[in-house]
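Consider the single chain below, provided in structure tokens and representing the form predicted alone.
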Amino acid sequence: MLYTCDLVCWGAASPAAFQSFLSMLERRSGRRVTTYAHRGAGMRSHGSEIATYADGSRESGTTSTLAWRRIWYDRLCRESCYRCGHHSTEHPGDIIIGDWWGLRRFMPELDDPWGVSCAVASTSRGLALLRDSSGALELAATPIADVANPAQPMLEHPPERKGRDAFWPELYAHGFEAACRSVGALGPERAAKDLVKKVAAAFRGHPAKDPDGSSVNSAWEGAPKVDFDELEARGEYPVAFAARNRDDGVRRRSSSGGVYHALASHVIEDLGGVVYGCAFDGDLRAVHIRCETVAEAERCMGSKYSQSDMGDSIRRVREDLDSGRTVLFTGTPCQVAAVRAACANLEGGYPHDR
């Protein structure tokens, strides 16, 4: 059987270009990067960037640090992402997940200082899925038309170019740091706005939340149980859900609400199976890698902002489906595509179920 869990995209940088931004980061500090989390130490700092160094430095919300964030999203979507089909509801993976931007406005209750995800079942078996593994998940049903809205733009509409190839030029001519100062991602003037926001964060202080997080666990258990035999029954896709995994030091390592986890833990704890997903690898590069536990799968944990190499992993997949295995592939829509295609013939791939 083959589960597929594409990821909201809005379109992954070039590897060139974050290794170009980690080099960037290197020249400024004068030491080498080993680590570059993208979502600092969980929700709760606030998604700062952390990059850790060599000697056992860090280095964070600095106006080095935040370049990637103000740049990946704006200036770094490729032209083949202009082209790519999988956008909107229309992605083509069993499961869709990623942070729900929006989530404030439509369930504020249920806002968590750790993340929440959305978790969308676009067919039959990833709502099977969802089912299975939801033991180790909180879910909450909402309407599609909340979970892709405004402020969740890459479930709502494809790209739209905006002017934003002026990097491209720069960064092909000068470099990326020359780049990022031509659209205002570094420099006195960023610095000075970065520093007038920490002063007004500093002034506000932090969201009122009781610091143990009970009021935002009184709304989740709160919040009606999932009907999944109705669902079934009515076999309407896709099915829309806020997410979080039940385990907090799980959420603390996500990117958004820990539901990669949980779908990957089941796969292979109770079915045997093996799971695919991206890492970084020793050089920081973004890469495939094939997982047999959950402390393998849980490197792939965390966002990348970076098409991965997918290596040899679509060959790996189909043995692993020839000799009877259960799959979790998880990866941008096109790579989830990809792997649909190639496992088309093969019993418990696509398009027939097992």
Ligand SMILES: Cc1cc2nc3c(=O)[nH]c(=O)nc-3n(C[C@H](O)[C@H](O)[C@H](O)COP(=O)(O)OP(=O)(O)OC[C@H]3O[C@@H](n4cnc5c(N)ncnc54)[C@H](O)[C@@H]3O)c2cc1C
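Just so we're clear, the structure is a prediction, and the values are computed from it rather than from any experiment. Positions refer to the first chain, counted from 1. Between two forms, the rigid core is defined as the largest C-alpha subset superposing within 1.5 Å. First, how it differs from the form predicted in complex with the ligand.
- Superposed on the core, the two forms barely differ at Gly324: its CA moves less than 2 Å between the two forms.
- Positional change of Ser57 between the two forms reaches 2 Å or more at the C-alpha, relative to the superposed core.
- Positional change of Asp194 between the two forms stays under 2 Å at the C-alpha, relative to the superposed core.
Target state, the form predicted in complex with the ligand; input state, the form predicted alone:
So it's only the chain below, everything else dropped.
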């Protein structure tokens, strides 16, 4: 059986641009970067971006480390992302996961420093997978209209192109650092603004609330319990959920609520299946890997905001399905569309009627 899980996707940045960003960090710090992570918009309270270096030291909140998150949304997506036909709830995977952008309309008191996911079950297959993984999750159901709103635009349309035309010629001619300077994402003015923000934050104290505190949990306590039997009987898709992993440690390593971890663990541990997802290789290149263990699947936690190399994943997914394995494929909507199309004729693949 093939399960697919795609991300609400703004678009994936050019891998070459990401590598030039990492080179800039290495040049500026004089150390090799071993990891770089940043969390989705809306989850800013606990270290929105962190670069880790080979000597174990970490850098966060500096003008350099912030440069990537400042620009990737508006300037770095691959050209095809701006024309993407898969960015819509019309062409989904079984489950779509994203940040909580749209959820505050439905849960206005939602505020959580470790992150909450928006999960959308688009098919009965997706709802069943979510149900079976739900032991690890806190969930609150809501109509899709509550989340597919202007606060969560990526469920409905591809990213808007902003300012890219000024950035890219500079990137090609003079490299990442110069291109960032040309759009004000680096340089003395930017550094001064960052300093002012840091000082202001220090006076305010730490902005994040205690993840175990009552202000965080009250939103969940007030939410109606999810009745999966009723949702399945109704058979109306998509169904949207606010979702978070019960394990704060998982959420700290995830980009939003840690739904991916719950799905992947269930498929591997309870169904004996395999999971495909995106991990960094030793050179911090985003690549799709095949995971037989939860430890391997954990390498895929956290969003890598650069286009991943699928390698021979599609061939291997087909082989796994052919040999009767359960497969969970996770990736961007365009990658999920490719896998579904490639597996349509296989047992456990997708019927052609949807």
